[in-house]
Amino acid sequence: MKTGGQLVVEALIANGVKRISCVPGESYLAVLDALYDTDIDVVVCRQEGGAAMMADTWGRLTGEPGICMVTRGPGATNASAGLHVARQDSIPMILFIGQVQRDAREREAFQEIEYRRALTEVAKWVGEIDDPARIPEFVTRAFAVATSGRPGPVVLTLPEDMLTESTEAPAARPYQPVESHPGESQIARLADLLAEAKRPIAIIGGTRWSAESVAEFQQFAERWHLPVGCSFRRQMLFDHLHPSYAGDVGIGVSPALAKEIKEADLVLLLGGRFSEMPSSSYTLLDVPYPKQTLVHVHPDPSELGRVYRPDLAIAASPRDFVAALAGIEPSVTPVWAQRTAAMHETYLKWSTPPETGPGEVQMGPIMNWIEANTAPDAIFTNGAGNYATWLHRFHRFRRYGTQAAPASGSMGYGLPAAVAAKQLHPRREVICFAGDGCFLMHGQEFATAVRYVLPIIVLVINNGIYGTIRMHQEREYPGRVSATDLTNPDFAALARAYGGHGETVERTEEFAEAFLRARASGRPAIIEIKLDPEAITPTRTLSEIRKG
């Protein structure tokens, strides 16, 4: 006889869970008690949204579901921000929510929410466990749903009295991943399309990749001299210095790359959905019938033909699809080889930052210094905002597993992501980019980094405004500033108050030494970079945008 709380923890252990993020609540004390006798790392966070984003990051960097636990009502609604990221970004994650006792349901009991109604939009499946004997069944299903097809978050709610009830149940077993493989005829058809093409391009994205599949696809691209672009915030999927790399297909895509995609005669869309941001608001491919011959490879059949009608649809994960490419060899050097080389050279110019700009701090030289002084396996995280352009456009990602950034565009993601990444890879450097507005949405998780002695380096790029919104505001309503100015703390002093290391950079030449001191401190660090609000983009100032 075991309690529901013990059965939940046994199911997690059976499925290989090594860590969970949580904000504790009285609604699931029985689970917390059962965790006491295990080796699972319980990471105590300061807000449920941050806890859920940490779980998303573990899922993003490992391919295994990140686990988060929160309490009912406000705990669950706070965590929904992380659910939304995982849902839009196709990240495997399981959120456990303590629920009101079973005999109080449907009475609007204390902090009661009916989660199957509330969270279905941001989760692949929402289940509630009424009978503790069914816990192994529900947890096994949760892992399978979170990882199969298009991965995503699953929610399991745990009534408080169910967790304390004792019962007999079968021993939990690990879930079995569901794989989908391309057919031989589909791979043969792809080979024929490549042989017939004159201006092909591959756009890779999504999840269910691995370091091995990334390397294998790079070898395929090299054999075929195939130009490759990475979908929005999926840049770690291809070495940016590989001669086939053509650039980031995301917000602010290079005009030259956008032109190449529109004029391509064959597009291999691998792993991703090519949604609004990477498709430049659905303009790079016509909806529903692209002008280009479209090969769409996605692990979830329901995504194939949902927006774009493909000429060849292949239901397979990137890992399985790439493995099937090993036998495809071009008979001669493809006619587009010189075009691919030219596209890579254009990318290198596009990704070279400007040396000058308004104000005393120039982000271009700072990015050059970061490129020259960080290892290829350093992990970069960020949330959302114009500041992220400096990272996404000018950092050249070299390896898989080095990026944690929300394709959903969620502010506040970067700091909890950095905490999670450093826990996962303690020997690798983890650098978080955050705007001043972005940082303060989950800035309290800096306390989590201090508690667990995680020496992340956070670059708070402070321009005193909600920069992206101000940019749009000045373009649409010039000179009519409303609701976009911010009043900020001294971020370096805030870092020290938490027990971390703090630096302030007010001139470009101060950055290098500030970064080296932060690195040498061995503590979580914040480097506040005071950026002139005029430097709103790498190429246009706020005043220029205002003038139209």
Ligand SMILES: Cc1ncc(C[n+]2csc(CCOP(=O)(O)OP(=O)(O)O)c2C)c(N)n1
Contents of the next structure:
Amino acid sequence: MKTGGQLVVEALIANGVKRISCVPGESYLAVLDALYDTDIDVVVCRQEGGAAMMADTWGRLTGEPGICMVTRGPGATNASAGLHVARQDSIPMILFIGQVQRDAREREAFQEIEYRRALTEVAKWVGEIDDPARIPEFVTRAFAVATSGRPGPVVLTLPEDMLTESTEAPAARPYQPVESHPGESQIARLADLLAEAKRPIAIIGGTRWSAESVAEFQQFAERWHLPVGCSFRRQMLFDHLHPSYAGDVGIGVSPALAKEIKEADLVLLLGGRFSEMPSSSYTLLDVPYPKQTLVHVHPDPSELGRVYRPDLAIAASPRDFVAALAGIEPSVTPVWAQRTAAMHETYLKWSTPPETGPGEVQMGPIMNWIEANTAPDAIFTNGAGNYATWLHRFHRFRRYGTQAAPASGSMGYGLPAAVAAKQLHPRREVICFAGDGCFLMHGQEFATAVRYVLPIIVLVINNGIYGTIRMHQEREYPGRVSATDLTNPDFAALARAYGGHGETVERTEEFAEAFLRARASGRPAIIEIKLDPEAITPTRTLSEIRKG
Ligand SMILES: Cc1ncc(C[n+]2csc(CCOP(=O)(O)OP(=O)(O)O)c2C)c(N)n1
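Following the display of the form predicted alone, present the structure of the form predicted together with the ligand.
Every chain and every other molecule in the complex is listed next, the one we just looked at coming first.
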């Protein structure tokens, strides 16, 4: 006989879980008690949104569901911020929520929410476990649902009295990942389409990749001299110094690359949905019938034809699809080989930062310094804000597993992501880019970094405004500043107050020393970079945007 709490933990162990993030609650004390006797690393966080985002990062970087536990009502609503990221970004994750006792349901008991109604839109599946004997069934299904097809977050809710009830249950067994292979005829058709094409391009994105599949795809691109763009915030999928790399197809795509996509005769969309941000608000491909011949490869058949009607639709995960590409080769050097080389040259120019800009701190030289002084396996995280442009446009990602960034555009993601990434890879450098707005959305997780001695380096790019929104505001309503000014703490002092290392950079030349001191401190560090609000984009100032 075992309690529900014990059965939940046994099912997690059976599925290989090593680590969970949580904020505790009285609603799931029995699970916390069962964790006491295990080796599972329980990461205690300061707010459930951050806890859920940490689980998202584990899922993002490993492909296995990240696990998060929170309490009912306010814990669950806080955590929904992380659920939304995992849902939009197709990340496997399981969120356990304590629930009111079974005989109090539907009375609006203390902190009661009916999660199957409330969270259906932000979770792939929401289940409530009424009978402790069914815990192994529910938990193993949660792993399968979270990882299969288009991955996503699953919510399992745990009524408090169910967790303390004792029962006999079958031992949980590990889930089997569901693979999906392309058909031989589909690969042959792709080879024909490539042979007929004059101006093809591949745009890769989504999840269900691995270091091996990224390398395999790179070899395919090499054999075919195929230009490759990475979808918004999926840059770790292709080495930016590879001669096939054509650039980031995200917010602020280079005009030259956008033109190439519009004028392409064959587009291979691999892994992603090509949603609003990568598609420049659905203008790069016409909806529903693109002018370009479209090959769409996605692990979930229901995503194929949902927005764009493909000429060739292949339901396969990137891993399985890429493995099947090994068999196809061009018979002669493709006619577009020179175009690909030119596209890479254009990318290299586009991703060379400007030397100058308004104010005493120049982000261009700072980016150059970071490029020259960090290893190719360093992990970069960020949330949302104009500051992220510096990272996305000028950092040349080299390897799979080096990026944790929300395609969903959620502020506050970068810091919890950095904490989670450092736990996975303690020997690799983890650098978080944050704005002054973004950082304080989940800034309290800096305490988590201090607690677990995780020497991450957080660059808080402080321009004193919610810059992205100010930029849009000045464009749409010039000179009418409304709700976009901020009053900030001293971020370096804040880092020290938490027990971390703090630096303030007010001039470009101070950055290198500040970074090296932060690195040498061996503690979580914040480097506040005081950026002139005029430096709102790498190329246009706020005043220029106001003038229109
Ligand atoms: C959770 C969340 N709230 C609000 C927004 C809308 N939003 C997008 S960017 C942004 C401003 C970001 O400011 P900051 O982090 O200071 O970066 P900056 O743009 O100034 O570089 C806001 C409010 C969002 N994307 N996510």
